[in-house]
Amino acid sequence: MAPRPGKDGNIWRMIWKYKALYLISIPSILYFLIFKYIPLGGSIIAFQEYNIFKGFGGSEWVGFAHFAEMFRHYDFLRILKNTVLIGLYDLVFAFPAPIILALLLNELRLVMFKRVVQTVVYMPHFLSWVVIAGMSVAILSPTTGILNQLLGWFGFDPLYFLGDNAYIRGVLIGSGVWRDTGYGTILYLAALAGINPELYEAAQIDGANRWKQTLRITLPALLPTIMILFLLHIGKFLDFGFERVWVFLNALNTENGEILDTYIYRAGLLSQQYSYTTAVGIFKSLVGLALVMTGNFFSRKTTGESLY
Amino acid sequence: MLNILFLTLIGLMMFLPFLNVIAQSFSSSSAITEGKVSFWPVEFTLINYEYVFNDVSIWRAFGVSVFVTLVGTMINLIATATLAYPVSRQEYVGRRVIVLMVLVTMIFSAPLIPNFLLIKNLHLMNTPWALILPGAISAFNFFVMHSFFKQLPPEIIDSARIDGCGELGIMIRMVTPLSKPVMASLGIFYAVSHWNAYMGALYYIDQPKWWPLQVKLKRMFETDDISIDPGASQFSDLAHTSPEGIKMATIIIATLPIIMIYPFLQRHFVKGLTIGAVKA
């Protein structure tokens, strides 16, 4: 049996008879203690005029400025709308795309045929942003793209879809499904392996016909899942992610397509407004708490799902 | 069938791409400025190809991502177990205050710029050290390895201790080979998102003798004239190559080292999603 801790002195006996777990365990914790609380902690200098010479302690404090400074700027407001929107669109898009993948590739019964579209589609997932980037300039192309000479053939004109603010949050919503759908359906394939087929029998017998047991039976078994993902999705609303949209960002398509991320990097690191930028991301992480909070609540009164 | 045929388009829809570069990058010049490249290469050439391996800055930059993916994922998995097995026993004092340290971080992530002006007082700016140290450890395989050691059964520690086992000598000869399953499946995902990382090197490196692959290849992307690089001085045709030809012969080995690997990647990362999914 293993001792449990005692709980007057022989705590400290507890430790050093066990000293070689709590040897190996610090490296970690100074990591955690380093890495990730110390710029916690440094976040203050969004209530600072931080001054890189000053540092810290020297620099002069100046309250709630940079957040009100926030709501009075064109480009912040330009961008926050941005954000938003290309956030919906993705959760409208990308999020229902590895259901519905996933709910096509459960109905399938060549075993071999399965295998191989799931190779294929989950293969995207593993190419960086700016792969995908690189690959969607050639594509996309105007002159020399395989997609406008496919349109081309059809008799359209071609697109210039990188270079124009219209196409530009098609593009980031588009490329995004390309990637991550197939990998997206891995976790609700699993979900839909640990259905017990007597219910689908029993449904057979009772006359339902595949449409009727995917809405009774299928949907029903996948709801955990897709609300625990959904939960996940929409901490992640105002979080789209600085690289995937970085990488396809350029003077002409800058107007639709910035994100608050690329714009942290862009005013903060290149710009060197670094307590106005730090507001900046406090402020995208507040909101993203807020609407986990928020749909934590609905999804446990609702469904009863949550995520704690 | 229906089904099936819709299924086959999506195939084609992931995949086509993927066929359109490896085309393009065995095209000539004018092949492909004039359009006429889909499938499959037209005037077959192996010159785009020829200037990547000529170009030294290219290797360089693949070797800075070959390092930092080895000693990277190393340091990743050594530190994610050093800290997650400990904290999974129950004679560890303190493992509910310490899991609470790490679920703060996946709640509360600080901004950018304290995240910069961190890596700049520690003076790991233009080294590789500032790619692999902020990442060391993710909290979510964190939380994967910790509930994989909690299910070990506690018979088998207490079965090496009968045997004369130290803490030290459990750790290695039990739990480690034990971990092995759990090890592939993180290792792999800590070794994609290395390969693939982009971000950290556009903020910590600003030497290009420093840039991993990634930072490189989107360099290339940028600059429209690429025969203004170094590396093509010695190719007096320049006529046969092409900036269109050149970066897709650079994403085609760019990428190769995760297609050689995807086989193999497939059995494992299909795993480390479904152990991190039943603790959610």
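In this text, all values refer to a predicted model and were calculated from it rather than measured experimentally. Positions refer to the first chain, counted from 1. Compared with the form predicted alone:
Domain assignment between the two forms: W16 and L162 are placed in opposite rigid parts, by better superposition fit of each C-alpha.
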Contents of the next structure:
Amino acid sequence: MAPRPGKDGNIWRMIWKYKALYLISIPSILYFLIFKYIPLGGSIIAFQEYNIFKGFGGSEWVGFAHFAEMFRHYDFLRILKNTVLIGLYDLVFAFPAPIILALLLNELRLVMFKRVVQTVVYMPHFLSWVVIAGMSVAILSPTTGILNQLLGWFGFDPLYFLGDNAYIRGVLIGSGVWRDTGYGTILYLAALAGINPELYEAAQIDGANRWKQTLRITLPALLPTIMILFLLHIGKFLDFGFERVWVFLNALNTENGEILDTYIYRAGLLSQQYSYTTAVGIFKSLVGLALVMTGNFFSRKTTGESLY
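So the form predicted in complex with its partner chain is up there; where is the form predicted alone?
Next up is only this chain, free of partner chains and other molecules.
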């Protein structure tokens, strides 16, 4: 890490001294400027009645009218509720899954077997959501799906998982857990590899079994990594992902399955309500920013770990 500039404030001398570091950071800075910050200027259409032919300069200014319309819309609260619930389920079930899997993998002693298991659980992450949706349709089919075949063997009636509002949220969360849990273990396994083995040897001498070693050594060592990833996760609380949901939606499960991302696509691109859906997008981003700042504050106060 480069030291802070001296009291003489000679920043240029410091930049010249560490010019190699600043040089290799330029591509990343340009990437964020071009693809992340400059497009933010387009958010101005949320405060206009944007006309694609008149452009930013010629479109009529309407202030916060689109934000007010958003909260008055008969469907908005239902879609917001779906987004919050799905985000909450993802936080409760999907976030701890890589931690648990990493702890289990860490207990494996046969190196070859451990590598095989790691490879198998990593692979689903590289499948597209379209492929996963196709596999889910085949597995969950009420007539030929293996899951309903198993239910039939135990005397249960077949369930139409993708055609019933009651199951769509479970399908969305379950498919995400299956796809990303293995890949999510990478950072936790890296953190586990950094723990000093002498701590475990000392604990064994003191009579601690594997469970106590996990509670007293492994989990405290993982806590900084868990907190940082938790803060990053809650920043995406309302940003569940368009493609992930869109491929599972149909007319029978939209009531409980539609989220803000799919609503923005349907109302913004298909119905050409650009200004209105930009307002919805800004609302979603502001909620995410507020959650990150709140979580970061409490994390710094309670654990000493924070993003900034």
